[in-house]
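The data below hold one chain only, encoded as C-alpha cells and taken in the form predicted alone.
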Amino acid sequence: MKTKVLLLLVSAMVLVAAATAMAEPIVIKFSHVVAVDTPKGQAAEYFKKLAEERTNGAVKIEVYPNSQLYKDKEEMEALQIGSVQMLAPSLAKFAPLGVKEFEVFDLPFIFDGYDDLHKVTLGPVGKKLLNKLEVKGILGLAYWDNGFKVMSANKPLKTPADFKGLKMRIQSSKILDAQMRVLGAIPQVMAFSEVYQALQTGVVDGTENPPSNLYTQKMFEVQKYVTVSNHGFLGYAVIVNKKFWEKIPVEIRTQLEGAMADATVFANSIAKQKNQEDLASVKASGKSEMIVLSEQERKVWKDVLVKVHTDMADRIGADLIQEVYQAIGVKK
C-alpha cells in the first residue's frame, strides 16, 4: 500500500514538474543599439507585442535597446554563441562576418528611393543574400528600413571638395571607407554608442546617418551643419541564432514568422515618416543649419561617388552589382 502511495506521489510530482516546464515561456532576447523611438526601436517593440499575443504567452520577447547588452561590435558574436537570440544589425555588419556581398547596400547612390530599395530587399536578390548567412549559424528573417543618410559636420558640406581632410565617422565597411576617401575625407570606424561624445570632443569632425539616428542620439546638438544628401541607405536585417530558432516547435515558429512579417510591414511604413519628422525636428531646433542639395548639386556628388561602384566591384561581386541594377531597372 505504501509503495502504491509513493508511486502515486512520484507520478504527481512528475506531472507537476512537466506542467511547470510546459508553462515556462520561450525567452527570446532581442538586442539592438538604437533608441526605442527610432524606426527599428518601434518595430522591435511591435514585434514583441505581436509575438507574445499570437503565441498566447508561449514566447516572451525581451527587447534591449540602446546597446544595453552589447555594443554593435560585440552583438554578432553574442548571437552566434547564444547569449542573445535575435538582432537587427545594420547591413554593413555582415562583411566582417565574411559575407561581403551585403556591402552592396552601402554603395553610394545605388538606390534613388524606397521603391528601388524594395525591389531588392523584398525580391529574390534580397532573399539570396539572407541565405548566405546560414553557413554562419544565422537565419535572416527580414529586412527593416531605416532611411537614407544625411551628412553632418561643423562646416558646410555642399560639394565633394568640402570633405577634404575631415575626419568622418563610419561603420565598419570597406565601401563606406572608400566612399569617404573618394570625397577626400579621413574615415574613422567607431561604435555607434561612442559617436556623440566623439563629435562633441572633436575626435571626429562629422558623420553620416539617417535623420532618425541623428535626432534621437542628439548628434545634431554637436554638429553645426546637416546636408540632406540622401546619398546612401542604412537598413537592417532581423536575424536569429539558427540552432535556437530551429528548436522552437514548428507551430510556434510559424506564429513568430507571421508576427515578423507584419512587424516588417510596420517597420517599413514608419521609417520614411519618422525620418521626415526627425529631420524637421533637427531643423526646428536651430542647432544645425540645414543644407538641401539641388538636383544639380546632387548630380555632382553622384558623378564623383560612382567611382566607388567600380572600385569595389571585385570585393562585392560585379555580378551582384549588376543583379541590383537589373532589379531596379538601371542600365550601367
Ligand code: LMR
Contents of the next structure:
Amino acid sequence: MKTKVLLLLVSAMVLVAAATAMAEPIVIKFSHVVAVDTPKGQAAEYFKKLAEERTNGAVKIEVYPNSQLYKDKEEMEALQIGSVQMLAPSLAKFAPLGVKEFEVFDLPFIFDGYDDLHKVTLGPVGKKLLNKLEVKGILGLAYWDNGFKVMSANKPLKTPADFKGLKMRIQSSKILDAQMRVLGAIPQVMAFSEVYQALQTGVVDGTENPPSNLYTQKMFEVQKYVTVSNHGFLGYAVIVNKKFWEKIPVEIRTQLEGAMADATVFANSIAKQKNQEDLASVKASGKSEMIVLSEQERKVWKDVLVKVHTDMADRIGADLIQEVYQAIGVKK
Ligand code: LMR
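Form predicted alone already given; the form predicted in complex with this ligand follows:
Entire complex below, previous chain first.
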C-alpha cells in the first residue's frame, strides 16, 4: 500500500515537472549596442512587445541594449555559438563574418535618401544579400533603418581638405576605411561602446554617425563641430541563429515573423524623424557648432568620395554595385 502511494506521488511529481517544462517560454536574447531611445532600440522594444503578446507568453524576448551583454565583434561570435539568438548589427559589420557584399551600403553618396535605400532593402537585391548569410549559420529577417551620417571633430569640417591627418573612428568596414583615406584622414576601427571615451580622451579626433547615435551616446558633448553632410547611410539587418530559429515550432515562428514584419514597419517609420529630432537636440545643446553643407559644398564632397565606388568595386563586386544603381534607377 505504502509503495503504491509512493508511486502515485512520484508520477504526480513527474507530471507536474513535465507540465512546468512545457510551460517554460522560449527565451530569445536580443543584444544590441545602441541606446534604448534610438530607432533600433525602440524597434527592439516594440518587437519584444508584439512577439510576447502574439505568442501568449510562449516566447520571452530579453533585450540587452547599449553593449550591456556584448560589444560589436563579440555579439557576432555570441550569435554563432548560440549565446544570444537575435542581433541587429549595422550593415558595416558583416564583412568580418565573411559577407563583404554588405559593405555596398557603406559606399559614400550611394543613396540620395530613404526612398533610394528602400528600393534596395525592400527589394530583391536586399533579399539576395540576406540569403548570403545562411551559409554562416545565420538567417537575415529584416532591414531596419537608422539614418544618414554626419561627421564630427574638434575642428570645422567643411571641405575634404579639412580631414587631412585627422584620426577618425570607423566601424569595421573596408569601404569606410577607403572613404576616410580618400579624405586624407587616418581611419581607426573601434567598437561602438568605446567611441565616446576615445573622443573624450583624444585617442581619435572625430567620427561619423547618424544623429541618433551622436546624441544618445553624448558624443556631441566631446566634439566641437558637427557637419551635416549626409554622405552615407547607417542601418541594420536583424539576424538570428539559423539552427535555433528553425527549431522553434512552426506556428510560433510564424507569429514571430509577423511580429518582425510589423516591428520593421515601425522601425522604418520612426528612423527619419528620430534622427531629425536628435540633430535638433544636438544643435539646441549649444555644445557643438553645427555646419550644414550647402548643395555646392556637398557636391565637392561627393565628387571626391564617389571614387570609392570604383576603387572598392573588386571587394564588393562590380555587378552588385550595378544592381544597386539599377534598383535605385540612377547611373552614377
Ligand atoms: C556604430 O558602430 O557606429 C554603429 O554601428 C552602432 C549602431 O549599431 O548603430
